[in-house]
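The data below hold one chain only, encoded as structure tokens and taken in the form predicted alone.
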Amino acid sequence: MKLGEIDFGGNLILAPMAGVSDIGFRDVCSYFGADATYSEMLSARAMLHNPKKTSLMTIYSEMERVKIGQIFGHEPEIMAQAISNPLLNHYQIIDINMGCPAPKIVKNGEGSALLKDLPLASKIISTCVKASDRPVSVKIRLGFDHDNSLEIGRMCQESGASFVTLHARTTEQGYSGFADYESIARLKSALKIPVIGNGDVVDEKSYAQMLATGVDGVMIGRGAQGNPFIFSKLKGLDYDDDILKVIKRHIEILRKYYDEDFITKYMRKHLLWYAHFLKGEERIKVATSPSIDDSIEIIARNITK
């Protein structure tokens, strides 16, 4: 995938998880091979009266190719004060993000809830665009509670949007049911500019359907979650799959920004995602330990077993 200047390389994109796509996890999802990675969702509001919290969230690794910064709120004037935020310098996307369908996120009128309120969503957009010097992108799902992606498409590509994604369910859908892949293929078939596919890629043959729609780029989120070898396997890589050198280095990262507190209790989910073979009390033991290094070493005892 191409944009303008910016040259993917691939098209394997890493989505934007909150709370799941750290530092240490987007470092070692580009090891094994994505093109580019996403921040995660980063408040407009709280970059302009809470910086130091936000700025934690826009450290980056050298590893990292293309980074898409992504924003959310429900205030055009304010969205576009935080493009010009210096906290969003080294990005070379501003993604805005229309599609998170979390209550609490949609309770304040942002993410997934803006696709209920299209004037207000171009709006976003436009100024957006006008205030950025960088292209502005946009994530949406199908729609709120029933598919509209191609108006909303077709909107976002005349507010000025340099690409979408489309993660293929509605909003009411969270994340049950399965990923619309003939919506994809609409979407992609009816917008001039690039779409990005998203929803339920998890290995070769659902990367080889959501291929089939035509997209220009696929964007992998769950599939990546304790297996950031998908990128590896998807573009026929040789890799070491040490899951224990992965689970070092990922640590190892956010060590150098997170006091052993917040990375142990943190860490607990990417480590029951990577060591997904425990079984029992031994994955109660993660779960539950006060110690990263202990979690380590139940995890090793297991992998030798």
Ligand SMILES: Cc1cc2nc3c(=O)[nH]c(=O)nc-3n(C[C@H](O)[C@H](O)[C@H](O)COP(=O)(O)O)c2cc1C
Contents of the next structure:
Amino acid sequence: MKLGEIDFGGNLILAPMAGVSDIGFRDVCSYFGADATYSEMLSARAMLHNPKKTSLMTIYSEMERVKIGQIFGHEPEIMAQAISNPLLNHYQIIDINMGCPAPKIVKNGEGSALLKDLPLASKIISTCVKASDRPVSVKIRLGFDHDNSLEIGRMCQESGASFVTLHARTTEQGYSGFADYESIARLKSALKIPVIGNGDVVDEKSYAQMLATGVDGVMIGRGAQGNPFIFSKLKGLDYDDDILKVIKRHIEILRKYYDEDFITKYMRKHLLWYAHFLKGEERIKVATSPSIDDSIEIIARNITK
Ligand SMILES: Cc1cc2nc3c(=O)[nH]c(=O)nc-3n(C[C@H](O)[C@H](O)[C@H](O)COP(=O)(O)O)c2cc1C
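Alongside the form predicted alone that was just displayed, please also present the structure of the form predicted in complex with the ligand.
All chains and molecules follow, beginning with the one already shown.
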């Protein structure tokens, strides 16, 4: 995928995942072939009032290629101001979150709540596009409670978005059911701007099904959890699937920025994803261990079983 001067080099994109896509995870996914990476969603308001809180969420690894910073909010002017915050300087693209279904975001009229208020959504996009020296993209769902993705996608295009990413579920669906690839294909044929398809790509088969929609790029979220190799695999590249090496690299990067106590608790979910083969007692130990090195040892002991 190409966007003016910005060459993605390929079509595989790591999804933004709040509480998951930390700098270490983005690094290992990039190492295994993710062509573009997103930040976790960043509050436009927080950037204005409490930039310190946001700054750790905007650090990046040299391994990352096309870097996309995602913001969320509901006030056009505040979002436009956020774009010029120096914290976002290194992102080549700014993305606007219009897909988050989390109740605490939706109740503020942010994330996917904007799919119920297309005039405001359009105002946000056009104000951000005007204020930005970089392309502005939008991440959407099919709709809030029904599929009106064509109307939403056209609105994004008319408001100046450079591309849209469609997670093909409604907000009401949350993560249940399956992503609707037919809607992705329909949107792709209706728009002039590139469309990135998202939802349930976890292996070669689902990747081929997503590509058959004609999309310009494919975004992968949960399929990469504990499995950064997915990017190499889908690219048909040779890769070393040594999970211990990946875990150690992920942690080594986090140790440059975070204290051990935070990393120990934070990494538990990632360790359990990486070590999907762990069962019973050993799994519980990793889920509760006060020492990350002990957890690594447990995983190492079980790796060949
Ligand atoms: C834990 C988690 C956190 C997420 N955080 C974000 C986010 O910050 N911004 C966003 O646009 N989408 C977020 N998403 C949605 C994903 O980017 C993606 O659209 C969704 O998981 C569907 O893709 P998948 O089936 O490949 O996982 C999140 C998803 C998960 C599971």
